[in-house]
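To begin, one chain is listed below as structure tokens, in the form predicted alone.
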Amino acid sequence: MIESLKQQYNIEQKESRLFKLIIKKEEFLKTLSFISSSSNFITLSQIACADWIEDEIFKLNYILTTKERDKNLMIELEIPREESKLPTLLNFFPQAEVMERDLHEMYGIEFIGNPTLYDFALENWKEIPPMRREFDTLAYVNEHFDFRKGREDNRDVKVEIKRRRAEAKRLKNANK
């Protein structure tokens, strides 16, 4: 099946079972529609997102798996961060619902046609989506949570990690 797709698209083999296709945002729906209807890539296994804030884009990777589970096709595309909208894939892959909800909540990507883009894990969230790189986790925690203020066990995370590693190394050397 991958051979027939290679005739239509510029597909690169990454590993024995992994293939990659890079497309433009404008080709997204047409390409996914074609692949879902004319190949044995029947399962949407994953949608991954990377925030390339310096380039003002999100890179999305859709991982499709064959019916036999013997091949994976990664479809990569870029979308602008400020106009982060794509059509939903619910009509082709029902499992897209949860993945699109997650990406909507965590990155602010709108999936046009998906009726379930409401609170998923973050109830009543009004901040910048937390997986966007401009989201300041430490500032958010300091502003919204006071449970660590004034505690004598409140330690600097980096210092504590170094301390624990040194202790583990000391114990390992002592047991030799």
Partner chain sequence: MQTNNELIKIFHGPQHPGITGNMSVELDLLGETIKGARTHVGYLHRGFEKLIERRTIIQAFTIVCRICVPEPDPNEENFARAVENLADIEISQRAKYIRVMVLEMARLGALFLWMGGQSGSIGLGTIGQWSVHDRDLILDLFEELTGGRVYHMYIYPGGVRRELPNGFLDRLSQLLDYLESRLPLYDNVFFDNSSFKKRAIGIGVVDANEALKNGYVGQVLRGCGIKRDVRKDNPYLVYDQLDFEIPTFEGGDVYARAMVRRGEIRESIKILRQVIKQMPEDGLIMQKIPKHRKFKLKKDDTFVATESARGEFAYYMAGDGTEKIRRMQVKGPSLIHGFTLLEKLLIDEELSNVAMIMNSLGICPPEMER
Second form
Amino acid sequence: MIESLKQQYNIEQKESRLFKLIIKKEEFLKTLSFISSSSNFITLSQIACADWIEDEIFKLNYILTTKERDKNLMIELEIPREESKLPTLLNFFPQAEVMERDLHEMYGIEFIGNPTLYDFALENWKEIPPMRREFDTLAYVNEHFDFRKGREDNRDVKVEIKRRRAEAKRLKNANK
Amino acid sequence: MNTKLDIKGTISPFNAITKLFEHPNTICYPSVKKEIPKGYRGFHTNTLTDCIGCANCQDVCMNEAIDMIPIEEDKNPKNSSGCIPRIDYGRCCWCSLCTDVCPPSSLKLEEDCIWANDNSNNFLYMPKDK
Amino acid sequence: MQEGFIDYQKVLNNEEHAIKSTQSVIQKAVDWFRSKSMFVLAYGTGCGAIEMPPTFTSRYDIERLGVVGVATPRQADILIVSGYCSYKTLKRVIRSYEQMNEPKFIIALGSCTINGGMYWDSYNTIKRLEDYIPVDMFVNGCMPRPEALIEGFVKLQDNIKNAKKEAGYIKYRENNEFYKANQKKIFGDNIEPSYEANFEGMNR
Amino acid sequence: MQTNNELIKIFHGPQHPGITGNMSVELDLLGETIKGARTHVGYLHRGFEKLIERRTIIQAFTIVCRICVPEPDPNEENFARAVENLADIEISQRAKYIRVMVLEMARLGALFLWMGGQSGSIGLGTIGQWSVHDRDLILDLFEELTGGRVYHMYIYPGGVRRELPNGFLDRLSQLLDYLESRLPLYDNVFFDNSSFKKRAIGIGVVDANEALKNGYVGQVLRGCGIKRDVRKDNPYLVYDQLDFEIPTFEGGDVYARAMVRRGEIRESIKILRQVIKQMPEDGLIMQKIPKHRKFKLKKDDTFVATESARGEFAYYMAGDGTEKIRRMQVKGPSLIHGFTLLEKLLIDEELSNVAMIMNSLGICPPEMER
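Previous: the form predicted alone; requested now: the form predicted together with its partner chain:
Below is the whole assembly, all chains and molecules, this chain first.
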């Protein structure tokens, strides 16, 4: 099955049962609908997204699984971080709804045609989407919460070692 | 919905009655304590004569639960920084990574792990010297 | 060098902590009865909910101590906040707590409720539960063993019986502005979850 | 209140004894019949994936097991295997066997806990008292082996963290004998119980034709008579060297899923027996891995899956050449079950069956929202 796909697409074998196909954003719907309808890869198992902020892109991996659940195909595409938009896959896979809803909330990716892109896990979230790399969770926490008092006597060990060395040196010199 | 009388399925649950006369397997905790096996990850102990104050434990702790605080009397002359770890049990997750990275293996976990208190400020823990 | 739980030893040496025994005989009897019947609200808020079944079933059988689970906040005396609270859960916890009848107590499990725990840098969990609702007993662990949970109950019973400490619900009543201000700080003005009755008004 | 066939909206959860964890289902009711259902999650959202981006690999390892509370070990295994894939680490045969043992023990524990939940959801409280106790005996062994009761933090990139204690395999074997002797009792009181059969048969029927395409996993598939299991289809560790069956059952309803799980308990015991017999005597349990802050992943991505007690647990992991993981995305087994499937199954069911259906699908909220 994978051989016939390999003739048509540039599929790379990553592991014995894991394959990868890199496509352009424009041919996304065509490729996915073709592979899911005409090959053995019928199930959408996960939509994984990674934020490559240094290249100004999101890399999305649509992971398809065969009917026998023995091979996985990762279909990778890049979309720009600003104005990230993609057509929905709701027409092919009903399970895409919740995955897209998750990604919409965590990255702010717009899935055109998905009617349920409202709150998933967060409630009344007003900041930038939390999984984007420019969102600094520690800064957010420091702004919104206080931690428990009583731990201010923590010492920086490197500074302490330097101080003690200097002190020992001074004592040695004084003894001389 | 099947309306046929399921005789076996009706009678067999009454097997549970046989358990009525068995000895209960309850551990009556405050009076009877279950023996916690050796190697359980409980409270910290720190052998002060071995601790070198390197702060590796502080570095590996992802919860920032470990403070290095100055020691009053030097028990180990090799302790270069004069500091020993103190654990915040409002942060600790008992992963025991700190004991894994400890170069002289002075920091360890003991079996005792039970502690409840009504004041939330009482959860800073100075490891016992063993 | 001090060993063990540091501040606790300070508290033990403190004179003010000595037991107050100025209450009347009737009050003492009421407190004794109160400590022997604790109805726990079955709301598993976090990780610690997984240690609730062993505690409440035959292995550790906490019913020996008069602790029973109930389904609704209106019948409950004890709310167990079992671990971290996300914003969304905290709203429901506050609502459940406010629906409970006095006297009511809160037991908080695990590191997360004390000082943030594992999720100290997470954007969606609160760090110190005490700021938002009054907690009567903290239990150490991530997560606590059933024994530790029972220890928490035993200590709470002891506190109630001997009137050792001001109960949380009295604090919540008297310092309500403090708690409400803290809640407002993280939730904004819509503290309560809005259960809108109309169908069109919902998100979908 | 009920006039002119108006729908009534109620929230089933989050504070409800019949809900599987901290989540809620919003129901539109016509009398007792459900006409619409929407799942709400987010009560347990902690932002794991964000936290993992901030931590080094060794630090992130302690946090992954918190993703699923009832059985943390498939998460650890997934994480460890993904890191090993990206860092090209090959683990020893002995470590593989120990991992299989831990995973199967965790599966047994989760199945026993499920039995308590499923029977509790229809009011059979006694079974929960027994099965939670039996699960506790498994946890006792875990305490001895790993030092933790629920969160084991044992399966580590490069192997496992501790050597087996003396006589551990004997004690495990004794425990398996005990558990096997208990199984007829559970059959009598739970699986053969006519009240359970009457409640469960024909409730929550999953359509077998679209099950594969819609991405259902685990017992939902096997309850429809479709034999799919990651351990067989895409074997990891040493599962291809072990002899076991995948139990299936026809019907697709709550009862079928329960019977599949009943078979799985037996198969898990069978696998554990083989593991005890075949466990290599010696071998490194831990490969040499770089120290904290020097452990770097290459710029690549991978996808791994493990069979948990509720179905396929899958991780996508991308490294970026630093000591931190660029992205780790979790897909738990109940993500699709909890949304697409549950919302569909609940239509035209009775309100009293909601808890039973949710339990039989094995919905676990912490892995849906992470």
